[in-house]
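Coming up is one lone chain in structure tokens, specifically the form predicted alone.
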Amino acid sequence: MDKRVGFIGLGIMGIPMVHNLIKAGFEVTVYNRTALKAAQMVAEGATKAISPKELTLENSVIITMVSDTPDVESIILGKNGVLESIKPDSVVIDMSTISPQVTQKIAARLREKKAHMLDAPVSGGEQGAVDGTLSIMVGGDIDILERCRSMLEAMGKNIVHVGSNGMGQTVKLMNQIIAAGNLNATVEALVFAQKHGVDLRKAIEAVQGGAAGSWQLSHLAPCMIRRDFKPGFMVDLMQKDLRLVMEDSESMRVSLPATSLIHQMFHSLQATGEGKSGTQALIKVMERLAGIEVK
């Protein structure tokens, strides 16, 4: 396939993903609203575009990795956006986490231009992006996925086709329901054990290899004990994802009582200025309720 790719969105995840594309031999053109981040990638060998429209003129594969649904809509459908200059048979790969319904709308608009779309959101956080080990759940035409597979393999290791456009986003929201539930269970368990005076490090070692094991327990529980709340994945971004879950579940009349409660707990974190903290800061909500500090 063509070794050229355009990449839009140079945040916590986007920068290491571009780095891995360059390392794999792809010629990357970047666009970012904050010019300083684009300059950082240019120093690593990328080319800078002044708009999504310009970036699309030079590339037949365009990857977007931005924060929320309106950002993707603006980049692809807005003024000086991707749609204005996309060529037939080009591919847009949206690796953001956004609304499944809006994904389907964008895919339909791209089809009008005889272009293709893959919704390919990721899981694995900043470290997964740095290591190139992201899990990527892909919605869209499987033939288009195979055409772009080597590009995705530069950024991830578990690449699974899950259905048509919108299904990638749906599976990502499923991922977030599970992740939030496991995170909350980890928080409750640590507070419970702390109340009993258990050595939390030994407790984690004892249970993480059994049925209670999870990524959140192995990776985030030690951060909580160290009082390390720097973001691998920010509270604000998890809240955005859970908002999408709540909106979608309401439209589908699906009851998600536990996820709804966790969403409210994250609101408490945001209200106390923790929106830019890592999601492991959820421990602080439970600590306030229990009147103790996990350490």
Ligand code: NAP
The other form holds:
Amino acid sequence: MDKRVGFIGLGIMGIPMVHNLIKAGFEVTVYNRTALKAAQMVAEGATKAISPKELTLENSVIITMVSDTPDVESIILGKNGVLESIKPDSVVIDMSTISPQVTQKIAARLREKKAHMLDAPVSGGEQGAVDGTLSIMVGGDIDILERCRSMLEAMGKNIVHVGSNGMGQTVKLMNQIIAAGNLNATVEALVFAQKHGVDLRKAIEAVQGGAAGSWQLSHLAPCMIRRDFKPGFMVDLMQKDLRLVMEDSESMRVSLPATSLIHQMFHSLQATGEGKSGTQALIKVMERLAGIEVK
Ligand code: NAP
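Right, the form predicted alone is done, so what does the form predicted in complex with this ligand look like?
Then the entire complex follows, led off by the chain already shown.
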């Protein structure tokens, strides 16, 4: 396949993903709204474009990795966007987490230009992006996925086709229901153990290899104890994902009582100025309820 790719969105995830594409031998053109971040990638060998439209002129595969649904819409469908210069048979791979319904709408607009779309959101966090071990859940035409597989393999390990356009995003929301539930269980367990005077480092070591082990326990509980709230995944982005889950729960009439409660608990962090903290800051909400601090 074409070894050239255009990459839009150089945030916590985008930068290491571009790094891995370059390492795997791809020629990468980057665009970022805040141009300064693109300069770092140019130093690593990428080329810089001044708009999504210009980036698309030079590339037939375009990856987007930005924050939210309106951001992907404006980059692809908006002024100076991808749609203005896309060529037939090109592929847009959206790796952000956004609305499944809007994904279907964007895919339809691309189809009018005889171009293809894959929704390919990821799981594995910042470390997974750095290590190139992301799980990638892909919606869209399976033949288009096979065409792009080597590119995705530069960024991830577990690449699974889950259905048509929008299904990748739906499976990512399923992933977030599990992640939020595990995170909530982790913070409740830490506060409980702290109250009993347990050595939390030892407790995590003992529990993580058994049936209660989880990514959240192994990766985020140690940060909570160190009081390290630097974002790998920001509270505001988790809330964006849980909002998408809640909207679906409403329209599909699916009861998700625990996820709904966790969404409310995260509001408490946003209300106290912690929206840009990592999701491990959820411990602070539980600490407020319990009247103790974990350490
Ligand atoms: P981030 O660090 O906040 O980066 C967001 C990126 O999107 C930045 O490059 C930002 O540009 C760009 N952007 C936002 N709005 C834009 C707009 N309207 N037009 C153009 N560019 C725009 O976020 P991240 O953690 O990399 O997450 C990116 C996506 O991956 C999100 O959908 C998130 O839910 C998902 N995700 C994240 C993780 C994680 O652990 N971090 C894991 C899985 C999935 P500026 O630099 O100009 O702000």
